[in-house]
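Okay, so here's just one chain, in structure tokens, the form predicted on its own.
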Amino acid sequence: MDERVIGRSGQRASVVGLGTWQLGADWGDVDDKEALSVLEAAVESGVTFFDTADVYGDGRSEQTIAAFLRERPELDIFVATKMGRRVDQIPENYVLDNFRAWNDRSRRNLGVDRLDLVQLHCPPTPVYSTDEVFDALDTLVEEERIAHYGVSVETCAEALTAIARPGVASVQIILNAFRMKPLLEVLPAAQEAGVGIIARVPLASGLLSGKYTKDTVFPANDHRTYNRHGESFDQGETFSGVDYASGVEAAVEFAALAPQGVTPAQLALRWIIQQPGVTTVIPGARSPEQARANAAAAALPELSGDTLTAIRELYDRRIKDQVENRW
């Protein structure tokens, strides 16, 4: 699989990575054996980038990745984790002592002395403008606790603030065919600054897979049930902030745009891969089959101009007014 450089880090990542939120929690139940099978299928398909967080299953996702990599020492996998969501979301918690403690926990969970990439995990907006926060992150690099750092953001404004920071290697942001605002300023600014873009929620929590109907029922412990209106965390993380009923209708139209032999999910991933400035896209997978199908999107031919225009027209007509004024 093709690889791209993760911004200022100089490290490389497969253009399709693997998001591992679902291996920890919040997407229903995934047992340990199935989780390891997903990781195996991903690497067999050319994936070299895993994205996780200390809060996914309260460390379970990190621990699962560590268990997998212990059994496959020959693999060269770049693992990005995140920190900051296990405490009250107030700027005062984003200080060096806490960073060290959080990093120590993730290093134990992942079984490494130095973390490849640590991202602030969608912290309160003022954090992105606080010099002391980035001084503390620089200290973690100097102490060799982490190799590089980045941020995960909710809004385009947060992304632009972070990109201006000289030590930020990457910005993780929601980008998909139902969330196009980052194309306007964020991706061009990242390219100019040499900052990597990690595109998350690429399938709009599964909407863009075309598998769901208005009558689909998700498990009670799935965020697509309990966070549909932002009850537990930012609403934009669930279905990209799109109203579910209208999103299902738009997804039917989106699926009809897929070229022959291409699934709607692969169309969604291929669209992201083609956007200038994107480093890697990190779909999750609950089964080995999903992991392999997602990775296969990297080898698909580029989408035609007509298809790209049709996707944009669908977004402008059905989605844009729901999301662009919020994120």
Ligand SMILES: NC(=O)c1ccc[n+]([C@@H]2O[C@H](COP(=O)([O-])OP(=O)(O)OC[C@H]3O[C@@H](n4cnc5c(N)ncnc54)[C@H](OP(=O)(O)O)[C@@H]3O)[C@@H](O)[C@H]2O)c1
Second form
Amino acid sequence: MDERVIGRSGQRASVVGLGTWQLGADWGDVDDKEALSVLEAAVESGVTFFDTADVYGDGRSEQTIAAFLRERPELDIFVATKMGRRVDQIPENYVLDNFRAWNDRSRRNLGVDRLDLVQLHCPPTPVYSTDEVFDALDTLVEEERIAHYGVSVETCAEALTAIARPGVASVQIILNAFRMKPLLEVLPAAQEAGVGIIARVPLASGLLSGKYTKDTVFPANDHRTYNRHGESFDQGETFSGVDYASGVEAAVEFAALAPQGVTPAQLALRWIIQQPGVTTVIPGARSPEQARANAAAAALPELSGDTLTAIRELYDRRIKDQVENRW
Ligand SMILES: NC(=O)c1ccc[n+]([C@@H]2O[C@H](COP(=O)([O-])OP(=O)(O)OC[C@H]3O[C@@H](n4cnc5c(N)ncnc54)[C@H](OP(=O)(O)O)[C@@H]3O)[C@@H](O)[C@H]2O)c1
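The structure above corresponds to the form predicted on its own; please give the structure of the form predicted together with the ligand next.
All chains and molecules follow, beginning with the one already shown.
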């Protein structure tokens, strides 16, 4: 699979990576064997980049990755983790001592001395403007706890503030066919500054696969049930912030745009891969089949101008007004 440089880190990532929130919690029940088989299917398909977080299953996602990589020492996988959501998200918590403790826990969970990339996990907005936070992150690099740091943001404005920080290697942001605002300023600014872009929630939590109907019922312990209106965390993380019923209708139209032999989910991924400035797209997968199908999107031909125009028109007509004023 093609690889791209992760911004200022200088390291490389497959253009399709793997999101591993699903291997922790919040997407219904997780089976350990199935989780390992998702990781296996991804790497066998050429994936070399995993995205995880200390909070996914309260460490379970990180530990599963560690267990998998222990069995496969020959692999060279870049593991990006995140920190900061196991405590209250108040600016006072984003200090060096906490960072050290959070890093040390992730190092233990992942079984490594030095973490490849640690991202601030959607901190409060003022954190991006606090010099001491970035001084502390530089200290973690000096102490060799982490090799690189980045941020995972909610809004385009936060992304732009973070890109201006010289030590930020990467910005993780929601970008998909139902979330296009980052194309305007964030991707060009990241490209200009040499900052990597990690595109998350690429399938709008599965909506863009076109497989759900208005009657689909998600498990009680799935955020698509309990966070649909932002009850537990930012609403934008669930279905990309798109109202479910209208999202299902728009997804039907989106699916009809898929070229012959391409699934709607693959169309959604391919669309992201070819946006200038994107480093890697990190679909989450609940099964080895999904992981394989997602990785295969990397080898699909470029989408035609007509298809790109139709995707844009659909977004402008059905989605834009729902999301652009918030994120
Ligand atoms: N704040 C943050 O930093 C943050 C927030 C959210 C996500 N993330 C990261 O981004 C990653 C990706 O985002 P996400 O997992 O929230 O959303 P996503 O990738 O847009 O959607 C994942 C869901 O899409 C469905 N799916 C996946 N592959 C499919 C395929 N080939 N065909 C049909 N359906 C498919 C599955 O749903 P079913 O379960 O219904 O099959 C899967 O659970 C996460 O795993 C996590 O690593 C980070």
